[in-house]
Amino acid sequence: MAAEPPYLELLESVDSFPHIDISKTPYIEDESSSFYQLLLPNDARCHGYIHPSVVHKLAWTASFQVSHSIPRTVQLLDDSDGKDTAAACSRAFYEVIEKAVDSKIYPFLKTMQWENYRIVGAKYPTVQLLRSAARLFGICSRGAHMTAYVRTNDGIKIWVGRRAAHLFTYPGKLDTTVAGGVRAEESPFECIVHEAAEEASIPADFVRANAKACGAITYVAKSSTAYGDDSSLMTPVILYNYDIELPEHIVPRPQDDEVEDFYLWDLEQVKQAMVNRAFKTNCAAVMMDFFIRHGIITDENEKDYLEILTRLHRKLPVPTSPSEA
């Protein structure tokens, strides 16, 4: 039998930001070890943590008030004139990001998709900003993943995708069956429905009727060096997980140019790929969550079981609900 994957080590490359009290960093005397709180209008809660390098590089407009005194803050002002505050906030973010694109200080802003994320937990739920810029503002990113599996006489087999070689991040790495960032205008489930059709040719009606919501995992990541930015940037992440059992006649097939191929693998093949670090890092975490829910990883067979559970559900340093505690 193949060696068991080093699950905890794999998780450490996903939940990679130091386990510190992030909320205290804007109060640190040494600015290089600090973050700036991102504050939205009429809300005292911090919705993002911006690294000092970003604060000094971005060309802030009059819609933002930057304070370098402790606690360090970037306050978004309400320029709505009593009308649509959410639209005014989104417009203010867009103007700053547009300046960054024009100045080419962050090349990945032009390379990545022009999709928007909404700010999780904001009082104004339609506040949004460019997906690829989310890491600059330290806001929470949302993704959705669906693991498709088949029950056979030999046990569960899992459909594993391989990312296309031309992708900007993790080219050629293994992926969950279906995955995508949750756009501002959609729910996690709607994300899965359209990604399943676009990436894997799984009919939308079948997904709507059979996909099962299985909770979410949360972690805090350092920004990937693939983006060419400061690796000290911090990104809180929520991944909504779904399972779907496929009959034999539904076979995932690449539909767009993001997936190279799909493989139907037994558990030992999946585990070996994890041992070889062949999965995109957060997809390995999604696979662990699947293993736990299906009794493949248990307290009896994994010495780090409780630590793994904890690391898959890290408390995020930003609000996840529009209601103030």
Given for the second form:
There are 2 protein chains.
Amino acid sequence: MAAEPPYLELLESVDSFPHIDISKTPYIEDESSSFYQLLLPNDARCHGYIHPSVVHKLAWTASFQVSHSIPRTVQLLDDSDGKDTAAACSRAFYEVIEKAVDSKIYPFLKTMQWENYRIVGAKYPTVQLLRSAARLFGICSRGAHMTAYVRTNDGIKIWVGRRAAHLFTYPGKLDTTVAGGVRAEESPFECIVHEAAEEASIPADFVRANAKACGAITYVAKSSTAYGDDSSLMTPVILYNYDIELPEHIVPRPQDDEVEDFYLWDLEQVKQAMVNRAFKTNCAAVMMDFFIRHGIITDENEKDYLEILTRLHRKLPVPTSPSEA
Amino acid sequence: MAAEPPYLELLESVDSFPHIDISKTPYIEDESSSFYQLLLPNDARCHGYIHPSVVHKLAWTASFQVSHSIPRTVQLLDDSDGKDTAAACSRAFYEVIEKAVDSKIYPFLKTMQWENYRIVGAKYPTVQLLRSAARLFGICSRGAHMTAYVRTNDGIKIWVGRRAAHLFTYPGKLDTTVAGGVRAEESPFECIVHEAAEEASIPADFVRANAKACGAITYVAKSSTAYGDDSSLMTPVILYNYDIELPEHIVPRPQDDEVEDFYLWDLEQVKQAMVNRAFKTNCAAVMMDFFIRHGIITDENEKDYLEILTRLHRKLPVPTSPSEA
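The structure above corresponds to the form predicted alone; please give the structure of the form predicted together with a further copy of the same chain next.
Starting with the chain above, the whole complex follows.
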């Protein structure tokens, strides 16, 4: 039998940003590391926390008003002349990001996918910006993960994917059966439906009929320098979770070039892979949530059960609903 | 079709203590309402927050050292002479609580059940005190709830209980199928097994084989004056959640005198009851967690989805694991 994975330790490497109240802690260590609040037009709430090194590196346009006095802010102005505020905001982000791409100050802006993320909880929900730039602005990232499992006579088995060796992030690591970033214009469920077809050849109709929304995990990551950052950025993350029970005749098969292979593993094999740190870090957290919902991790067998459970649902430092605006 | 329940509003009446960092906010409004930290022997962590009115009303024995300077503390001393610290702690609590019962300063101390709660996360896990007194010391309360459901051709149906009219708390309100406070000496699962038999006549063997642990909700309640308090106490709460699918031939039936009746309701009926505020407040929160895990509340149909989800797993202001000690 495999050793029990060090769940809390694995989670700490995902939910890696300090548990401080960043809205009330203007200084992390000293003034030079105080974050800037990202403010959108006609909305007093802070939608992101921008690291000072980023504020200094980006070439802000006249659409943004940067204030260096405490509380430091980057205020996006309303350039719409009373017309389409959301479109004007998206355009303003696009201009700043385009300059950053052209000047090659952040290598990851080039190499990641050209998809857009929305700003979760914004008063104007269609405001969007380049997915790979989200972390620069400290806004929330949205992903969707679906865990496919099979009930067998030997207990539950889980379909685990292996990421392709050529990927920019976490090459060769183990992954949730189906996962992807949720694009600005789609819902988490629509994301899972198309990713299941593209990544794992699971028919869209079957996913629509059988995938079950079962919550989300939330955490705040400190971005690693492996991406070319020269500083610790703060990234709030939401991962929407779906479960799907597969009959034996539906077998996930790699379709695009992102997944190398799929394995149908029993719990011992999955746990051993967690012990070996073979999973992409946030996929290990998604697996923990699955384990908790399916009675595999319990208060009786895991001393840090409650700490893990509450930390998998960390209160994010940015608004998640427009209704508060 | 029933209107959608105001989930966030219902949750706010359960998770009713302000979202402040009580460990770093010594004053709620002014010095007179600053809480006292409950400290156990040989452990620097705070295990409860005691309201000043309680500190003044209770007759502290020599086992407790009360400090009125900031940070205000109630330090339990180690009276064990190096023998059984946990037993000495439990005895010290017993003495103070017994005096409070005798002097009738808190009516609820008499009328509630004579069971003990453990102090969750204590270095000495067998430290325990009277269940109904837990709120006076601001320690964590532990409950276990099991939702029984039936899959029918018309969709999922849920077994809802109605509390007896003579109960001291929430008479006549709707309740989870099976629920109870977790006694000091038992695990949440053992609690559910005996409560299922006592309250709902569901055979213990069937529960052991089929109940599935699926997480917990955590919140912090401000205790209501309905219980005879003259002040706003802070009560952190953990409710361990279990699901059980019942076949048609197993029908919950009232057994003890706590439950008046059971109803097998479809989702529309359950939602309507939530709209009508017919549930015991924290049972509505347990139902929300069930709805989220079963894809009934989703990000697509509930604008406050993430706020509800993170708030159902609030980080508690007291330690939940002895491993941090």
